[in-house]
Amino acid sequence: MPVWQRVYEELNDPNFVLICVAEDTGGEAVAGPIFDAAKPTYVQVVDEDHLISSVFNFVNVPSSAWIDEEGRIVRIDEGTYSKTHQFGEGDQAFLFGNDVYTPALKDWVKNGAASSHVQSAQIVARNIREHGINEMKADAAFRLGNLFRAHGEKAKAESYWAMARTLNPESINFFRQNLTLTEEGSGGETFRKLRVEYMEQGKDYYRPLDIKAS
């Protein structure tokens, strides 16, 4: 988040407006301090039963949607990381992101619908995934075991979980919130091994970007 504060200080367009969604089924008390320590002047909102997710299908976080001033959708689903980082050190490193969102947002920015990176309305309605049935009932699922979180119903909510990952295992998000849940959180030794696993079976831990470094 301090990167992102960084880019919006810099766009500096009182016509954009950036808001970022804490998706953590702890809550405030979880994600506040992780927010207050950024000191971010965007709008800042935490999402315990994950419904940007459910909303716009995202798999994975971190996600956004560009939306225009006319409350169109112009760009979906993606990676949106500011800048490469390295997760971890020596053998254990890995890098993750790009240094070719920022520039590409920046642009959308400054000229709107003129910008290259917007997509069309053919190539955003192609990159929203699917939310048929099972994955509506895995939202569903999802939220029941939030509630029995919340009650002190560990079993339960725990079952619910994994009705969850069950209807949906394509949702990095449900398999990522269990994890901040363990000691060894959402970036650990088993996260990295899911994405390992995702890659070796072809799937798009994220969907390829279609922005080249200028």
Given for the second form:
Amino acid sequence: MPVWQRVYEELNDPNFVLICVAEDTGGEAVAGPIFDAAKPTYVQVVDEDHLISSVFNFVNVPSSAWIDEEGRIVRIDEGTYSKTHQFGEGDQAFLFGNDVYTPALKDWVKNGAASSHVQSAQIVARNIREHGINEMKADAAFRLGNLFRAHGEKAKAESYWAMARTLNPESINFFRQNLTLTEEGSGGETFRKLRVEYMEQGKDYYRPLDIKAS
Amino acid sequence: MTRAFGAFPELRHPFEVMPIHAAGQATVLYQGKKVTFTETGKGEGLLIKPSDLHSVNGFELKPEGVCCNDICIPLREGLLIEQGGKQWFDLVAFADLLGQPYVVDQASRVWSFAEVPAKRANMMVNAMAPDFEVKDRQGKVIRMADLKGKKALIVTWSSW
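Okay, that is the form predicted on its own; can I get the form predicted together with its partner chain now?
Below is the entire complex, every chain and molecule, led by the chain shown above.
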């Protein structure tokens, strides 16, 4: 999150709004301190029910939408990293993120519709994932699970979270969110196995970023 | 023992058991809102007072139908139900009419409704961002409509 604060400060444009949304069932307890450490001046949302992922049909974090002054989406659903990061250490380490996203974002904020990074409505619509009856029902089940958790009803919470996962198996959000509430955590063996399975099946863990280094 | 990355097992079920609502009541989840009805009708669906409809999804009963902003859906059989001299609106029948998926826990009388598909249809055609409403950490409501006239980057992240 400090990286987004830096980008926001570098842009320093009153007509640009940055909204960072924490998809975290753990709520303020887990997302709050990370936000606070960044001393953010952008808009911060803790989204326990993953509402924003549902609005834009995202299945993973970080994902994003660029929205222009008229409310039109001009880029969507890309692994939204402001720079290259390393996850893990030694043999387990892998790099993720990139160094081309932030310059592209800055170009758009400066040049608007004239930016070469603005995509047509047709391309954007094509890049939005399908979110059919099952995926929508998965959202409803996930939220029901969260409500039961908040009311101490463990068995029901678990059962509706499992339903969400079954109805929307493409959602890495639901899968890893659940792992955060285990001893193993979201970056353990189960996650690594899923990531390998994804790649072996030729599926995008993130949709490839369609931005070339300038 | 060192805590694994993104591991918060103590947050899995940190809460005491407490009822979602009083006996005989019903609760609806919709787009981050939780609405509890103190009074409901009897039957298989979810029969609420017509005047409560607006608090759930912004729709209200008008002479021309069930309306929200400039959308009006003509009343159909099964939406309004008479019981013991009272009129009820069947929220489940309305969801079925709109093709709106939901998950219900009948034992607890909680209905969790997904978004109304028609509200998202434009996004898939002309890339217009759908309306949404979330609260920021200070409790301020952020709506899509409030972003008009500015460029916005909405980026999700997580502690995990």
